[in-house]
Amino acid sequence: MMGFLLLFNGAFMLFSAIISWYYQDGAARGIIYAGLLTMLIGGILQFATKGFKKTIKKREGYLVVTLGWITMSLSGALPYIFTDAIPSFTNAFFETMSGYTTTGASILNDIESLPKSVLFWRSTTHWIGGMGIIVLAIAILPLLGIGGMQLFAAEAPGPSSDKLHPRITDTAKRLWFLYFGLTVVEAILLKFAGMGYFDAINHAMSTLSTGGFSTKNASVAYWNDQPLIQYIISFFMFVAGTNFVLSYFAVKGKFSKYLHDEEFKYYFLTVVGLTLITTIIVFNYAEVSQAATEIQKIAHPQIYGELESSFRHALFQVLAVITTTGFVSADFTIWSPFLTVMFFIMMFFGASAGSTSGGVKFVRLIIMVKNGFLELKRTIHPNAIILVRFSNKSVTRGIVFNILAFFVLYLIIFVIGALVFSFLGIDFMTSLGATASSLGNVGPAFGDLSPVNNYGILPPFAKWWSAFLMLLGRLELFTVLIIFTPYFWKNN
């Protein structure tokens, strides 16, 4: 399986080399070397293991997914190194892990100086990671003869079990066709809205994957004078944060699925509510803190005092954080102390289960809150059988316990993560922001890692720690942590 993933990754690298040839950016040779080396190693692994049984059970599924992500990230760093775009292996691995996990955190200071083919490869890592390396593998190469359910379960371990088709390979294909189609549609719309072809394709890949890598140093703020571009990206960020199963049914004309899905209702209402709150504060913020806004006005003079621009940037940044996309149209960390805390909390939300976003996900939050209130009722009626209901269906106690365990683990890892960053000499606010952003796969954080800064300031070990948190968050904790338990390795 690792051999196939390397062949797959190398093929995408060679496609990036074609981009280099088209733009004559001078990076083709380095990317070709990276692609050929990756495919060579992949071919050797495939050949050496061709006689082995291709049976993957649940335990092997977790191992393959985790090792697959690490393998892809290690090999995916080669184009950066071979082209001298990012000579340091630590930085190159960080950028690659951030890409595949769709975190969008970057160590690059001058993105626009990089060859276009390297920028395209950077966006490609997002796009591949968005719907999952393993899901893509079982969708396009069923001739491996592997039962894909174990891999799919490890890839998307959330509580949602919706499937479009009884066969997992057909489900993966439908999801990927939808994913590809939405990417194409967004790229076309962004082109008509004023972006160049290259920028439109790269931002579409980053949006649908909820990644956030941009081709501009200022991210989407580069197009602050073109509102239509930001509205298009906002719409597709919302779509990317929606369960792809619902989006598939919507494409089939079954829009009623949205109305009957409880998670979508809460997701939609939360986005609307937080956007209105942010709009009101941003619109009036110039009067609240003149000293802070003068700097911001220089960079984004159109944000303040105008209702449309206040709403647009509020909507954009709420969606960028809650869907963990991480695009930036303004520095939301200086809008007001209240919004700073609100956006920090939003980093834990995530969007819908079955989407490409990171974070805890709304379905878990809803079930936890419902169960919390029902515990009060159970206290009064201890003998009553009171079940949590979600979308008019009862939720088993096993799922509730799984969600509670996930949330507890998430908080424990957040605390440990912040402690490690602080132990490395990073200040309090930056440590909290780096942990929440890395674990939630958001990208921009707080303190020294605000939206106008990047992760290049972190010491080397902090970058490796951040990359590990990204992997934990992207694979939703259990898939990675279970490998470190002794009973995972026991035969019985």
The other form holds:
Protein chains: 2
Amino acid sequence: MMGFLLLFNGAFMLFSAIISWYYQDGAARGIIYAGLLTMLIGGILQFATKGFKKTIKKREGYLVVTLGWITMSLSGALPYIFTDAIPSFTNAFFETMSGYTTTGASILNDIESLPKSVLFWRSTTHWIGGMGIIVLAIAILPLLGIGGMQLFAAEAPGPSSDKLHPRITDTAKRLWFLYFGLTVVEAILLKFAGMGYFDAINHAMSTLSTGGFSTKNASVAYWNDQPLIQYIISFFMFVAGTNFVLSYFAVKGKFSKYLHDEEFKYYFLTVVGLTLITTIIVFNYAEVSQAATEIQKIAHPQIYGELESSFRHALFQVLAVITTTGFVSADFTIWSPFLTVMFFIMMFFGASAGSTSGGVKFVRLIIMVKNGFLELKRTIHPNAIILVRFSNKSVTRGIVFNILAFFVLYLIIFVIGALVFSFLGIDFMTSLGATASSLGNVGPAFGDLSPVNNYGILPPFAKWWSAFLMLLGRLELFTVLIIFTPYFWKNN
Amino acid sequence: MMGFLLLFNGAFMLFSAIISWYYQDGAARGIIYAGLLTMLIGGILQFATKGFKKTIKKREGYLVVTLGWITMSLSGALPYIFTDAIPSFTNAFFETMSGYTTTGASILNDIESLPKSVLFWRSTTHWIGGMGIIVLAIAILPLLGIGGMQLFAAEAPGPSSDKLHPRITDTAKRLWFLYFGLTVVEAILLKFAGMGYFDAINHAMSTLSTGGFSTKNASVAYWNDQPLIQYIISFFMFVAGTNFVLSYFAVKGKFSKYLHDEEFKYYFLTVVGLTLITTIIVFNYAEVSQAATEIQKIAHPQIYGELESSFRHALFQVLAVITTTGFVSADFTIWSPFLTVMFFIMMFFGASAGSTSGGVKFVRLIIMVKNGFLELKRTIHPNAIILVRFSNKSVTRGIVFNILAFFVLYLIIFVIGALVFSFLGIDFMTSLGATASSLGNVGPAFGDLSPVNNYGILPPFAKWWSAFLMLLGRLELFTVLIIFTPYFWKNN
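Same protein, different state: after the form predicted on its own, show the form predicted together with another copy of the chain.
After this comes the whole thing, all chains and molecules, with the earlier chain placed first.
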């Protein structure tokens, strides 16, 4: 498995080398070396394990997924190192993990100074990560029984079968086709809206994967005078935060699926509601920080008091945070204390299950909140059996239990995460923000890691810690944590 | 019921008037008026409802408890208003609610300038609140089926009986006797350690109720040169954070109960662990803020680099926050970013169930964390029935469910709480801190509400909001929230 992943990853690197050759950016040699080395190791592993059995049992699934992500991130760092774009291994690994987990947090100060092919490789890590997540969330996690994802076990398109392998392969093919198609459509639309080809393709890859890497230092704020571009990206962020199974059926013409999906309903209404609240506040908010940095000045044009731009930035930033994409059109951390708290809380949300977004996800939030209020009813009627209903179906107590346990573990890791950052001398707000953002795969955070800053300022250990939190969050905690339990290693 | 509470409250006010007469502080008339008015209204209510049935059904219990606390706080504000000690009704109500909920947050700037009898009344509100909580937590909440407290349903001392009334009365009598005794013992010890009678009695009342009102502007930091006083208060804070049922059996000579109580074990070990961590950091921490205010200077003697005082302040502040007492011996918010995050998280903890402390409480935390990790085991073995064990007994899934729902509601209210504060223009850290502190009935918070500040700076609506959060937290959410559900008002 690892050998196959490395061959696959190496092939993508060689594709970046073609970009390098096209732009003559001088990075081709480094990327080719990285690609060949990756494929060589992959080939050796493939060859060495040739005669081994190919079926994967459920329990091995956790290990394969976790090791797979780590293998990808280790090999994916090579192009940065071999091209000297990011010479430090810690930084290169951070950037790669941030890529594959579709977080989008960066240690780079001057993105635009990098060779184009390296930027393309950076976007590619997002795009590959997004592919991985779609299959993971829709086909693999439900079978592994993780955190309520069982709810979606029967939803995946493709032949219904108990055999893990053919079912996953088929589901993957259909969804990747959709993912690829959506990326192409967004890139074409962005090109027509006025972006260059290179920027359009890179941003499309970053959007559909809810990643957030940009090719510009100012992120999407670079196009603040081209509203159409920002609306297009907003739309595709929303799509990327929708369950891909729903989008699949929509493409097949079955739009009614949207209406019957309770998660989509709440996701849509939440985005609408939060955008309205944010618009009102931004529209009425006249102050701009006196000590604005250069990037802040780009990120803060005359948006205040102007209805269209207030709405646009509100919509863009609400979607960027709730879908955990992390693109920046404006610095939401200076939009009043209320919006600071609101965006902080949104980092825990995430969008839909079965999308490329991170965080806790709406399905879990809805079921938890419903269950919380139903418990009040249960307290009054202790003998009645009162089940949570979701999308007009009763949810078993086992699944609600699973979701609540997931949430408790999420918070425990959040607490430990913030304690570790603060132990390294990072202040209260930045520690809390960095943990929420890393664990939720968002990208920008608060305080010293606000959208106009970058993760380069963190001490080395904090970067490793942040990368670990990204991995934990991306694999929905259980996949990684289970490996550390004695139950996993015990026979039977 | 309300009439009885008012008569009871009025009688305590008249007792404060005796203090006023003894010290000739000029507040006697105001307090006597307040007491007589309270008793008059109480008497009318008693008389008017004379012929009514006296048994209370479970469902009415929620209403009686909630309305009781509000009635007490409304009438308890009268002495402040009538003596002109706190002329503003908002401020007086805040101070009273903070008293009865044993929070200890104050809007007072110069505590020492108030008449002694008013300060005594202030401590009395804590002490009455503590009495209320003991009965509530040990006898009433388990019967109302709230948030896992059913675990303790059979633990309360007294005759085992299904009839609500005689059982509660008997349990209350025994525990109040213990509560009264412990208060007297602490007051005597404090007097012997060098406090004046007045301060000793007031601080004993504030400690046993885990309230936190002090008679000094600098709180317990006033006695920073008298370590014995601070150790005595620390000990009694620990006792006040222990399940009173355990203390009851200890007084009866049954010390083995401590050893078999899992909650006590974790509570004790957590206090020891956190004290050690805090001691190490405080001991090695040399910086003192340059811009220290006068109170900060008192609160920051030469404790850094000195082992005994580092340990003492670490122990004192860990206990003050985890037992939700909120006394101040030093300003923990400037003890490094790590301790800021740690103390923030501790505000959610609270101490034991069946104590006078607030917060989530150890029993719930233990069961939630255990359940979280067991869910990993359940994921690997989906067909096995794996129950959480607590104090060597299996906990039913219903109770675990109840606890998890409690926790989710606690966090929802925390999120809404912080959003409301921030909406009023209060910054990120202060908003989060004020919510955690109000909801957990702690007292001091962070940022603008750090231990050297007070809640007087809040805008009026924020004071009402904070008071509401205190009430919600104090009555373990369910008691108040249930009243707002349609299920409560529907027949059958």
